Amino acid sequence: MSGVAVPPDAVVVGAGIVGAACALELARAGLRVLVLDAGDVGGGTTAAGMGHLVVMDDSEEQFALTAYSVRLWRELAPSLPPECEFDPCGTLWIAADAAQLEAVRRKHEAYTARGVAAEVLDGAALAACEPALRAPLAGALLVPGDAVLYPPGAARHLLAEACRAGAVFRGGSRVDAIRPGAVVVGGRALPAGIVVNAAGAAAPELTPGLPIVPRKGHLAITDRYPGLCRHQIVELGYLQSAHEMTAESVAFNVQPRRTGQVLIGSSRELVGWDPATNRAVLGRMLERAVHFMPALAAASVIRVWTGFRPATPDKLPLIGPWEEMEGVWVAAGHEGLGITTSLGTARLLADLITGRTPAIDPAPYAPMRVLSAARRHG
């Protein structure tokens, strides 16, 4: 995978899960694709993520993209190798009290009206589903079509499939700059009619003006406790934590892993590129987890890490052409939903590049939207 015989039609910058998915879609569309990354496949944010494949309803636009992407993941699931650790465990959105249970019922109506299967559980049914949760809880919304997977394994699989379709990957190739019709690597310009910036939180370093900032998060993983957690479990307050650009926030979010471990999240901070563990925030995150799942108090946490989500002002990713520079396309700014939306992003981008009709409206994700709005109100 080290070399190309002829100049590529498209250079994808970034071999995280979004870049890998874009490379696969473009290669299958018949383009000669070169993928460049300063590291290896599935590093950066992909390696630091939880790996949820979840339909989210913070906005109509978010719902459309996540539901579309989760459907694509379900279609792909039978062909995923074991190293992807795909687990169709579903998601439980838990309600702590009667008021939150009403919110669960509204969420149920919104999902089912849009064709996403969901079921309202009362407190007893929730306790049967997840005995380790504290009691009493009012109930939950079960979304059975959601899943989790191991993000680095999924990224490696997608890029391997892209290479089987003709793409070429060059790891250890840091892109210094993106120019019209070319990328600069090691002082040398590599020509390409199309350049896809899929560099995640680092995307603005290569395409100045992209409205993306790094948002740090902590995750923790336990030793092996098979059966302790059976579904992805999320508190209803997660959306507020995830999508309000406050300095610090935590929310309860746990996942079962195929290994029997429990992955614990989540936190969010706006601290630039500081990777250090914030023990106060981590402590609040773990306390929140124990509050909802008391058995975690006795669990052994064997690893803690941080990563950087690429956040945008309106909480939607940037997918499409960057009109400030001819030939440059963007697939970045997914915040905490890059794993979920990678397949939908890639399909949408490939549709736009090749002139196919997209399955969902691409306008809400157009990269120029935030810049254009700023200019209108400037």
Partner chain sequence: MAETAPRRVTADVAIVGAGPAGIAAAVRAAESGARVVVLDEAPRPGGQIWRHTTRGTLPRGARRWLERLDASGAQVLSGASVVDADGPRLLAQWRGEPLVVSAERIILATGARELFLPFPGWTLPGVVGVGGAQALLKAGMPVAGRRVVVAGSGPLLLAVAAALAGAGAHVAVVAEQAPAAAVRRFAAGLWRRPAKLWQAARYRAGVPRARHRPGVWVTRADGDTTVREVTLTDGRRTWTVPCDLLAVGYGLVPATELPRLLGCRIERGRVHVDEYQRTSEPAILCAGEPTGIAGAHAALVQGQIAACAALDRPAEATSLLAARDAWRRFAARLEATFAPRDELRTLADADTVVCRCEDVTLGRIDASWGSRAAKRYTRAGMGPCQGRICGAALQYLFDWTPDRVRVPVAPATVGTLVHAAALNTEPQDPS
Given for the second form:
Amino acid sequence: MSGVAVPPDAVVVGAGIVGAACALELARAGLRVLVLDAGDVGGGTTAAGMGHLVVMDDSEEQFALTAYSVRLWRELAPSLPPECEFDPCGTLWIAADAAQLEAVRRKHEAYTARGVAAEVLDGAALAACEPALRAPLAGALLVPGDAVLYPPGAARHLLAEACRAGAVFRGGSRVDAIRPGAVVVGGRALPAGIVVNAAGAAAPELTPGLPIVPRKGHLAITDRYPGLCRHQIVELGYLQSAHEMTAESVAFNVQPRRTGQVLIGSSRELVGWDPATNRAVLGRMLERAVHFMPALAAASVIRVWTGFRPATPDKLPLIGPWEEMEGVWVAAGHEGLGITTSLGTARLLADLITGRTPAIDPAPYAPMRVLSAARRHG
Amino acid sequence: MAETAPRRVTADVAIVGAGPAGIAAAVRAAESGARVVVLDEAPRPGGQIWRHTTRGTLPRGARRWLERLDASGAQVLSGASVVDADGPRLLAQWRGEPLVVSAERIILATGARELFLPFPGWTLPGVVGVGGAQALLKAGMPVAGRRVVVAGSGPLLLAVAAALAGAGAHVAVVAEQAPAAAVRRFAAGLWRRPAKLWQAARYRAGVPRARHRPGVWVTRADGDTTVREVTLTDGRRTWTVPCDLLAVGYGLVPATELPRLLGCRIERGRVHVDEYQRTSEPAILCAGEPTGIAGAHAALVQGQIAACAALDRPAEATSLLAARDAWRRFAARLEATFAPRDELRTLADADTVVCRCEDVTLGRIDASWGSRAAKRYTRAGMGPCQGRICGAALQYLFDWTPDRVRVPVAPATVGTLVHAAALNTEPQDPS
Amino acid sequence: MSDVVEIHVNGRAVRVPASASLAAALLAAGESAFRRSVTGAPRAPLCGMGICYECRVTVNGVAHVRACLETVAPGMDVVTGG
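Alt. form predicted together with its partner chain, vs. the form predicted on its own above:
Up next: the whole complex, starting with the chain shown before.
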């Protein structure tokens, strides 16, 4: 490996999409960056995720970070190679009945008031743009600026760009511990002025005290049916499924892939690190998909897999310094929004590290909030 | 809950696969009074070796087994594809509908498939497997007057060449990649297995015009919309043969996806079984090619042993054990004789498609990756064959271990997988 | 039962042996490209036994049907090259 002689300014632990994005921002800011991962690029939660670039309004803070991140993705889009499978398909938040359509209208106001383009579709307009959806549905909110991409491809691209900017990636390097000013790899301490813990759901193993738990999800992908699904489609109840830390929930969420395949989600479970397919949850998730899109019943599924979202108690990621240990920074806990918010996270983190003024207020994502919250409650 | 409950079948013994191993297991178990259900993907029982459209075309031994199967009382569900399994329960897709099978024991008789090694031109229409040519011929593919090259490795080459010639094809050459000396030693050893010798003699007689060339292999195929010419080499000399059908395959590999999904221990690519065909998993037995490629005779013996063990009457299988072990020794010699030569690793160039489902070329794949990273980086193995074709090739080319098996173990409709949870619930009492 | 059935291949009426698999019938009818690969190359059956998915065609409006596992039926409507 080159660059061993000169210790890096920053070690990024984790080569998922968040770590890759952080490496790119830090390298572009002029730091000597070393990226370490126990596996290879984008092999963890990144590989298991859906790949939505979506503005979400579960909270004001979530809206700010996702809207900022989607803007960064759209700036990047023209330079993304085909392997990233970027598709500016937009999102449809569908309303099943009149009450949900009211909620859609409120959502519309919230989005447009904050400068995110959105459009309310009635039932007929929705049926026209997604003919495979069940009819009648009350309508939908179309968010045309949302997109989807292939997360492992995007992570690999971001890391390659980081390496072009001088970063060094070492795969197959498990970090055993993070110490002040160093990481421990294979029993040897590797000095680094800054350590960025971007280890996703595994981040608490290296930085004890981070309140991140694995939240399991299932996904299924079909064979190629071009045109069957044209937008990312999400039921309005999705936010609720994502928000409540209940033991188990499913919500209708499908995505068209560039290949013509349909990616079907989503499920949420708190069962630790058990990767086995939960057939009851899978069945309910697929049933929900068929409920909204009956034509899917005849579509052939090629693969089903599970993954683990790094979930935090307040549904916001941890971005910033970890003041319990000198030189340690955190970029983790993105739950199911890490693909979207990777770019915003990385820019914010680099701004904080280099003393630039961030474009959005970083305070809501400060990792130390979880400690203060714990102490308040304690 | 799913709107409509899936159809359920309960049995003492459920058998997956209706080739010789599955048929023998079904016959033995059903004749002993057990309730038996057999699931098979093909339109008719018989497996690859006894594939047929009318039974009259089959050898007498095969006909007899099929007649016994008919009379045995075993329920045979043809066209049923097993897509998920857990413990002694199976989820199948049968005639487009989900079917849940609950059994006391499962006998996996999932057979084998051909090993395909990529070379330039192998994706052209008109390039088929050796077993593929045989299957298509039995299913009614016309070959009269066509110029055919049969190539690759293994005893199947001559059998298929004979069948093609018998159907009116002109077999230009049978190119066996194994060295002449190895093939001669193997043939000499056949004296110890009269059934095989008789078979071999018959095949040879069936290809009067063919030139059987050991130590020769295909390096490329050319054509615009379909194959027109095949390039052969013996390692020193290279020549071309015009043809409009190339049948090429490098022997068989055990089909172990379903056993792996069920957690059965796999050793050197084969399902590990004990003396009575029992796998490492309770209630799961395995017979035939998944336990090691040994052919139909071995499969028939193993299927019967598995049936006896499945019914907890292993003593009844004692008389069969010696025959099974003899076939195992035969299988070892088969494997040693026809192992693909190293030169076959170098046939594909950077532009050769390796993953046919996703059109991933060899040049895009890095030998250091492994199968999971190759999936993520290139989509190799992400298509509907679930990596069955490219996985075996990449394993051979780069010594990669195959990625782990997931649900569904074969593509299944969303409408079928909605019922996956039925594998983990008791069947409802119909009363 | 008749020995021959009529099926429709890309709108063309074709008479094929009643016992044939759809894959064999299509080969008999002179179809060489069953499907187009993801980069547009013509593909046809390889394994003949349901493993490789190269023989996928559209049958009576259902996409991705493996022709090698289907038996022909009178009036079957088949579209290749998808």
